[in-house]
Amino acid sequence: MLFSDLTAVFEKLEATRARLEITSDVAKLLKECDSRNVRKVVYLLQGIVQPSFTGVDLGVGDKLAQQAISRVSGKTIKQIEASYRKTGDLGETGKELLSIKAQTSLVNAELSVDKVYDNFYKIATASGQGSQDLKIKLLSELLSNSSPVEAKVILRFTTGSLRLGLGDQTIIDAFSFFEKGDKSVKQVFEKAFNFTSDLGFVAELFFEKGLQAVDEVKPMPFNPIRPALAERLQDSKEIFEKLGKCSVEGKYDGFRLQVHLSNGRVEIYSRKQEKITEMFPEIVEGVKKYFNAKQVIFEGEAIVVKDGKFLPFQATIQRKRKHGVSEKAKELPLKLYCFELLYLDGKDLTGLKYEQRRTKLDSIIKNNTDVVLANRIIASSSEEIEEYFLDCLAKGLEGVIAKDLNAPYVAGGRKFAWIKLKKSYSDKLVDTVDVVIVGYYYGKGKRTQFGFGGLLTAVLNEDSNEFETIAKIGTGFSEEQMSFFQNELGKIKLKQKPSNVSSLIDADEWVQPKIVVEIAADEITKSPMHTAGMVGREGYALRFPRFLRIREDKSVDECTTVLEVLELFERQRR
């Protein structure tokens, strides 16, 4: 497949807002693929070289990309920076400046998808002495052989600023359209993706062996399973009415981790499927010592426990680091509380009842201090749930998670198999809300120096796969956080509103929907300004929203949904 064919689809996707049309266009693109290149095409659509759990990241910053543009175009870095300030988009700058290339001595060859992807992979995996020069050389080679439009896409891809408005769910829908012409078999692809976290693998398997093979995909060590998510209810009584007799675990305010063990090798993944094994040496050692299994995939919550007390999340977050790990491990020792068993010695356990999974988990953990079973009770009444909830709060936990004793593990799904109950943050809004940043505002008054004054945030509409605005946030930020947002949001800002964002409100700067933040508010109100759940001229908004923290552990598809907002609003009315 020629890269120009893929670029033409990218251009069309960027200009399209209608989700059905985008899905149809991706399905048509897939018809041009074969089993040898479909994995690469899917990765390029996702804007990645490899899934996040592999640890392979392109890692090309603006400065390096500018050097490649300079080498091919003959323009100075100052000229490139001037153009970049004008366009606000390094891709558009490259398109403009590379229209007439300086390096005419290089052989012009039509780029293929294979060639572009292979160079991207070499750039991502280059390391050690001379790696920066090699990256510039590989990128320059692509730019010298590209058309202006291809150069724009290549530069946007390498700097992480593709603007396709294309989520994983849309690609999954496109595979169903490819096979049946509608969404009737999307659950097959969705399940396989939830078990493997690798849409390229699923695509290649589908092209090689068909739909039946995709339907038979099971969990496998070192492919993280996308986590099950909890619903929320207002109190213990509602939980018991929903579940009846249930298991109730403490809700720890730490890192949710998924641990994989196979033949002595241990890997640890975040809830965003990032490999973070090196950060937690005591957990790796504990799993090797205290798990009575050859192969296992399980979940737990890691939290700093010091002098017998649970420390707040602000302490635990300090353990997420690449340097000084051993020193920090001594200062802030982690304990992993295990609560779910998904795979054991070659067998997929996700289809078993929760109580069966928990019983097996109990049987394979030896007595130790670093990797332990999460405490729980079996509650036979709402009063028992409430009593345990209050006991957990007294111990410094966030609240509780109630689990249906008979439910399977719903990978990547939010079902009432799990229900969370947390300490109230206000009299009206029972829980905090996790929202995605889609834009930001410049500072005024004292905040002028930070170049940041507030956030425009959104929740996810799962039906349209769009982010719909729900709140402008201007309070709750420390000076350090304002500096952080000014710096980090500047790296992902866009010249126009992302195609997968629905908003009636303008932002000073639009950004790629990549960062999740937790906020509190007094209540949910109807609003003519925000698009969350909008019907007619009214959507929903958060009244007096205030920033609490960045949710580094959550991906954007784990943010609060429009459906959750509607449920919170109805409970609030009651």
The other form holds:
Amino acid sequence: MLFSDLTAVFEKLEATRARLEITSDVAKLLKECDSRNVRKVVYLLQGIVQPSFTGVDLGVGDKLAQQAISRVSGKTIKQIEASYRKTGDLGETGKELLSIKAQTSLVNAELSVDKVYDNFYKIATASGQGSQDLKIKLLSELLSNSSPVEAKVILRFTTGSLRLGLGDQTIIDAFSFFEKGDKSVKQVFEKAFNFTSDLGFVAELFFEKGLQAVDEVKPMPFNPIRPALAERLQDSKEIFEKLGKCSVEGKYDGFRLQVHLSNGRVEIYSRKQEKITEMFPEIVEGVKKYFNAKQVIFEGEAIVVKDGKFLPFQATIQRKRKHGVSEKAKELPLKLYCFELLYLDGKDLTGLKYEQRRTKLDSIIKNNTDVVLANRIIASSSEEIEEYFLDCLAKGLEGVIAKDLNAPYVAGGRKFAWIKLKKSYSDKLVDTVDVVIVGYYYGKGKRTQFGFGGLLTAVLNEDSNEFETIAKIGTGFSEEQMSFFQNELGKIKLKQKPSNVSSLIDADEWVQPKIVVEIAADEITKSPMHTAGMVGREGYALRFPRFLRIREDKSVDECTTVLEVLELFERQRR
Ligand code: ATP
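Given the form predicted alone, state the structure of the form predicted together with adenosine-5'-triphosphate (ATP).
What follows is the whole complex; the chain from before opens it.
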């Protein structure tokens, strides 16, 4: 496949908003693929070179890309920077400056998808001495063979600013359209993706062996399983009405970790399926020592416990670091509270009842104090749930999670198999909300020095695949957080509102929807200003929103959805 064919589809996707049209365009593109290239095409559509759990990340900085543009166009870095300041988009700058090239390659061949992908892969995996030069060389090679539009896409891809607005879900729908002309088999692809977190793998398997093989995909060590998520209910009474006799566990406020062990090798994955093994050496050691099994996939919440007390999330978050890991591990030791067993010695356990999985988990953890089972009770009345909930709060936990004793593990799903109950539900009308930053404002007064005054945030409308605004947030930031935002948002700012953001209000700067933050609010109100769930002239807005924390562990497609906002609004009305 020629790269120009793929670029044409990318151009169209960028200009399209309607999800159905996007799905049908991707399905058409799949028709042009074969089993040798479909994996690469799918990764390129996702904007990645490899799934995040492999740890292979393109990560080309603007500076490196500018050097490649300079090499091929003959322009100086100063000239490139001047153009970049004007366009605000290195892709556009490249397109403009590379239309007349100083350097074209000897074999001036048309770029193929294979060639582009292979160079991306080499760039992503180059390391050690000379790797910067090699990366510039590989990128220059692509740029010197590309048309201006191809150069734009290549530069945006390598610097992580591709704007297709294409979620994994749309690609999954497209597989179903490709196979059946409608969404009727999307669950088959979705399940395989939820078990493997690798759409490229699923695509290749489908092209090689067909739908049946995709349907038979099971979890396997070192492919993280997409996490099951919890629903919310207002109080213990509602929970007991829904579940009856149930398991009630402490809700630890730390990091959710998925741990894979197979024949002595241990890997740890975040909730976003990133490989984060190196950050938690004591957990790797603990798992090797205390698990009585050859192969396991299990989940737990890691939290800093000091002198028998749970430290707040702000302490635990300090353990999420790449440098100085062992010093911090001594200062802030983690304890892992295990709550799910998904795979054991070659067997997929996700289909078993919760209670069976928990019993097996109990049987394979040796007696120790570092890697332990999450505490729980079996509750036979709402009073028992309430009592345990209060008990957990007194111990410094965030609340409880009640679990259906008979439910299977639903990878990637928010289901009533798990129901969370937090302290905040009783004090406030609304639960905290995880929103995506789509823009920001410059500060006035004292805040001028930070170049940051507040955030414009949005929730996800899963039908249209757009981010719809729900709140402007101006309070709750520490000075440190303000300069963090000024820095980080400056890196991802855009000249225009991104095409997958729906907003009636302007921001001082628009940004790529990349960062999720958790906010608290007093209530949800109807508002003509915000587009979240808008019908006619009224959308929904958060009243008195306050910044709580950055949700590094959540990707943008895991933010609060419009549907959840509507549910919260209804609950608040009741
Ligand atoms: P929240 O913002 O309320 O933590 P969330 O959106 O991050 O919610 P949910 O699925 O709604 O995620 O809540 C479940 C989260 O609670 C899990 O992802 C996990 O990190 C955490 N957790 C803590 N203790 C437990 C437990 N015993 N069982 C399951 N999850 C737990």
